[in-house]
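Consider the single chain below, provided in structure tokens and representing the form predicted alone.
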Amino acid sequence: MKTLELINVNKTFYTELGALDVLDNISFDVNEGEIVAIVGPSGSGKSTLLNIISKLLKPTSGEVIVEGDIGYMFQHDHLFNWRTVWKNILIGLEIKKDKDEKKRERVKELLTKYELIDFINNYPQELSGGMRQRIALIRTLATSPNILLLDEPFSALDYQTRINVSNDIYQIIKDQKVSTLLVTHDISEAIGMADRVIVLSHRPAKLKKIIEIKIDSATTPLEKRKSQEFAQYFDVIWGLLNEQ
């Protein structure tokens, strides 16, 4: 079942200097429970795509079909320093005036499973960057979205923390079976996290190729990085990104 489908999506921004074409006829889908990564050169319109999917922007033409609700996790965690971890996590449910106790119990189960339950009365500034990102993801999942949009979610973290957090977040996403679209500039991250990788061209972004990642011997992003197939996928994607 398709959770998300883009059909011939185009985006042009109009400024005082004229028209700026950003997206050129983009079509792809995300299946239920699948993680799809988008990579492309800087300024190729990756974040613009997420903003169109989340309805923060309208496409100039084309169609976006979303089955259910969207959860959007940005590059920075955007946790409120004056609210405790628990109150940060519940903010989406508060906004929706959703008092479903089952959703709160589910959040507590996630916090317990990923060893964060002891920090629910702490404030964000008391946590490490990796913990903040895990909390931000659980906050996004609290409203039970059908599809999760991740915009460079690990880019503010140091390299070691980034790998550890990507492992944890991958596991949370797969455990919850939530369809996910990940935007990243990191090829290794895309291969490690994704079931498929979409490669975009320079602006205006065209869809160059969709690569299915099959590494049967690995079950986590870190294990994928250690596999023989990893380097082959990396070389293919690197080559596509550097084609003129």
Given for the second form:
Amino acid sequence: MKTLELINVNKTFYTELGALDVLDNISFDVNEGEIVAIVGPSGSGKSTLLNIISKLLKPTSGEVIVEGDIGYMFQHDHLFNWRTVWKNILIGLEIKKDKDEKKRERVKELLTKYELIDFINNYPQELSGGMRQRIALIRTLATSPNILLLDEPFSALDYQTRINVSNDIYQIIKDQKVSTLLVTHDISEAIGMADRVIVLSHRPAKLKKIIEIKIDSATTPLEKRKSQEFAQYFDVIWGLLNEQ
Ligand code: ADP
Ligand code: MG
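Form predicted alone done; form predicted in complex with adenosine-5'-diphosphate now:
Next comes the full complex, and the chain you just saw is listed first.
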């Protein structure tokens, strides 16, 4: 089953400086429970693509079909410093005026499972960057989205934290079986986390290739980094990103 389908999506921005073509005929889909990564150079149109999928922007032409609700997590965690962790996590349900106790129970289960329950009365500034990012993910999952959009979610973290947090977040996403579209410019992160990697060209972004990642010897992003196949996938994607 497809959770998300893009059909010939084009985007041109019209500004005082003229027309800027950003997306050139992008088509792909994300299947149920699948993690798809998008890699592309900075400024190629990756965030624009997520903004179109989440309906913050309209495509100039083409179609986006989404099955169910969307959860969108940005590069910065956007936690509110004046609200406790628990109040931050409930914000999506509050906005939707969703009083369903079952959803709150589910959130508590997630927080317990991922060892964050002891921090729900803390304020975000009291937590580490990696912990904040996991809280932001659980906040995004609180409304039970069918597809998760992640825009460079680890790029504000230092290298070591980034690897550890991407491992944790991979586990949460796979446990919860939520379809995910992960935007990143980090090739290793894409190979470690995704079932398929979409490689985009420079702006206007065209879809260069979709690469299926199969590393049978490893189950976590951290283990995958150590496999032989990893280096081969890296070379292929590096080559695609660097060709003119
Ligand atoms: P990426 O996320 O791949 O780094 P973006 O999607 O943010 O790239 O941006 C792609 C291009 O579109 C950039 O050149 C950016 O300046 C331009 N752009 C993004 N949003 C707008 C907008 N609202 N109006 C005009 N230009 C925009
Ligand atoms: Mg971006």
